[in-house]
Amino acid sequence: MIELRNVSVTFTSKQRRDVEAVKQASISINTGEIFGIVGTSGAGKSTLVRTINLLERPTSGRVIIGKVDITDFKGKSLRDIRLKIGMIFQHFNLIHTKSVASNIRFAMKAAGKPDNEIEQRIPELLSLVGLLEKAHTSPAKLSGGQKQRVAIARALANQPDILLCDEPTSALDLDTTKSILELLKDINRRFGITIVIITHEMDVVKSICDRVAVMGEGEIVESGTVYDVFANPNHNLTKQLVRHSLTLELPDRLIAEFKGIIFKIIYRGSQAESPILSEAVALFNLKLNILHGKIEYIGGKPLGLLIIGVAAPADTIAALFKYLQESTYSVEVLHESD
């Protein structure tokens, strides 16, 4: 358990200004769950989250790591308890200067390993991530995904209970991308290692995360499983966040020619996956166009979006849009032509 109570963390910038990067952030994150914190660029994600390890030190506030306040720790108390935590960046942090393998040797050093284990843990680590062939390699010959696969397997030489992973893929491509998640997510279920996860990308959170938290300008605005967050968003931040991953845009040619309304619909749900629609149209004896949709599958339950045409009497649309409302999450007119 990862327990952060009323965190702040304020900074002085060189105009003597006093700048709140975190403010009163409280978070509670359960063991072995994949856990995401997600916000806009400057919403404080990065300062949060270091603060779990003490790399920021609160300026106010509690953490708590598996029931010990850690807040106060320094020196060896503080090494030690680092040492359950590793770390991933965005721009993967590897020595250059030393080969993959080196990589590896060189955390477990640092953390007092002796080298029959080191030696042994080595290969463990690169299998795991898929690179044992690159273990001499040096780090800039690889890809951006197999540097991200080194920093992966440095982070868990020493057998961390924690990881905290900054923005992981944001500088990798979309198939790289799904490969480094795939493989946090074996990574949790094999070891029940817990993962929190930084990103402004609310793909990441879906494809991943159990829960998430929304960041704003240093506040936590929203939080709850991943497939409420998305499904019901509360705030207006984190509405423009879900807004922005489930959008389906139509042309505008499309709009300006239809004749008739176009809704927008959402189902959650058993309703995802109920011939609604079809009933609407033997029910009320039309005909509709469905012009865009779609049906997410997040935590193994599902979420539609579905935009569709009709072009019929102003009863019948009256009386469409109220079974709509009542056998769907929600219902919206996008466009009504004269």
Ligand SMILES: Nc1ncnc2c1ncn2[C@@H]1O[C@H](COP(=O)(O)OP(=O)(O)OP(=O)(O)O)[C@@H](O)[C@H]1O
Contents of the next structure:
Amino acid sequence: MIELRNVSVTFTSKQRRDVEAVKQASISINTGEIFGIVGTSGAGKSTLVRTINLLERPTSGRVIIGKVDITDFKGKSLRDIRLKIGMIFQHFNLIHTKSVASNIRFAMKAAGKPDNEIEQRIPELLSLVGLLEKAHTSPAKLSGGQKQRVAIARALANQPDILLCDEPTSALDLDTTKSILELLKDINRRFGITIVIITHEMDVVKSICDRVAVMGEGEIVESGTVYDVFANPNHNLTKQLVRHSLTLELPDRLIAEFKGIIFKIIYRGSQAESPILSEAVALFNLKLNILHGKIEYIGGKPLGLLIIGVAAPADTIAALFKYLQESTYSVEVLHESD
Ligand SMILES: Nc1ncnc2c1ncn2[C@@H]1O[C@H](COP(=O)(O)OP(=O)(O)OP(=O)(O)O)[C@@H](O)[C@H]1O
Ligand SMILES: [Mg+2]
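What about the form predicted in complex with this ligand, after the form predicted on its own?
Next comes the full complex, and the chain you just saw is listed first.
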């Protein structure tokens, strides 16, 4: 488990005023999970994640890895703990004057690994990331996705328990992003490595994270399972972030012209798979229009959003509203014509 307890990081400089990059942030990351950190630019995500391997020292607060408080580690104990924590970055940070194999060799030599172990491990790592045939190539000649694969192989070279990923797919196109995320997930499942991933893309969170923390202006404003955060965002920042994935825009014309009432309904879990609407139609003898809708699957669990329009007498509408409140996750009136 990784635990950050009330971690603050303040950057001080003589020329400029102090920057409180991280303020009293607390998170617990379970062993073996994929934990996402999302937030706006400058929110302090990178700074927070860099406290996990003490690339950034907290100004106050504690960093605990597997029950051991490492906050004050220095020298050999710090080097040893860092070997257990691999890291990858948006721009890969490979050494272009060395071949792919030498990039990995360099990381293993720095960790004091013996030559025979290094030479045995390099091809294993390269085949894990699907780049065995590129061993002698310069990283400069590889595509972005291939470079990130090399960076992943290098980060895994010393068999870490934790992999920190700072925007690992932000420089990649959609298909490449997908393949890198699949690789990370595969590594997580096969080796039980705990993964912490910073991203500004909610799609990344949705596709691989188990839990997520949302960061704004140095603070963790919300955290929870990915499903809960998407289905029920509390903080405004979270609402903004998930909006792209869970809103449906109706054309103004349609709203202006619609005679009746327009409801927005959210379904969670098994509700999304039961015939609630057709039951409502039968129960209240309704005519209803489905104006917009979609079902998202997050970690295999459905989350549905539906916008319906109904024209009916007021008492029927009231009864329908009550029925929907009882049988769905939430129902809201979007518009009512005069
Ligand atoms: N070494 C540093 N010295 C001074 N200020 C810094 C330093 N590193 C980061 N900051 C400041 O701390 C704040 C948080 O930066 P950080 O890089 O952690 O944000 P971020 O959420 O990772 O942003 P992005 O999404 O743009 O990568 C910013 O205001 C940044 O300018
Ligand atoms: Mg950053």
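What you see is a predicted model; the values in this text were computed from it and never measured. Positions refer to the first chain, counted from 1. The term rigid core refers to the most C-alpha atoms you can superpose between the two forms while keeping them within 1.5 Å.
Query raised in the report: Taking the rigid core as the reference frame, is the Cα of His136 displaced by 2 Å or more between these two forms?
Result: No, the C-alpha position differs by under 2 Å between these two forms.
Report task. Would you tell me if Ile29 moves between these two forms by 2 Å or more at its C-alpha, with the rigid core held superposed? Result -> Shift at Ile29: below 2 Å after core fit.
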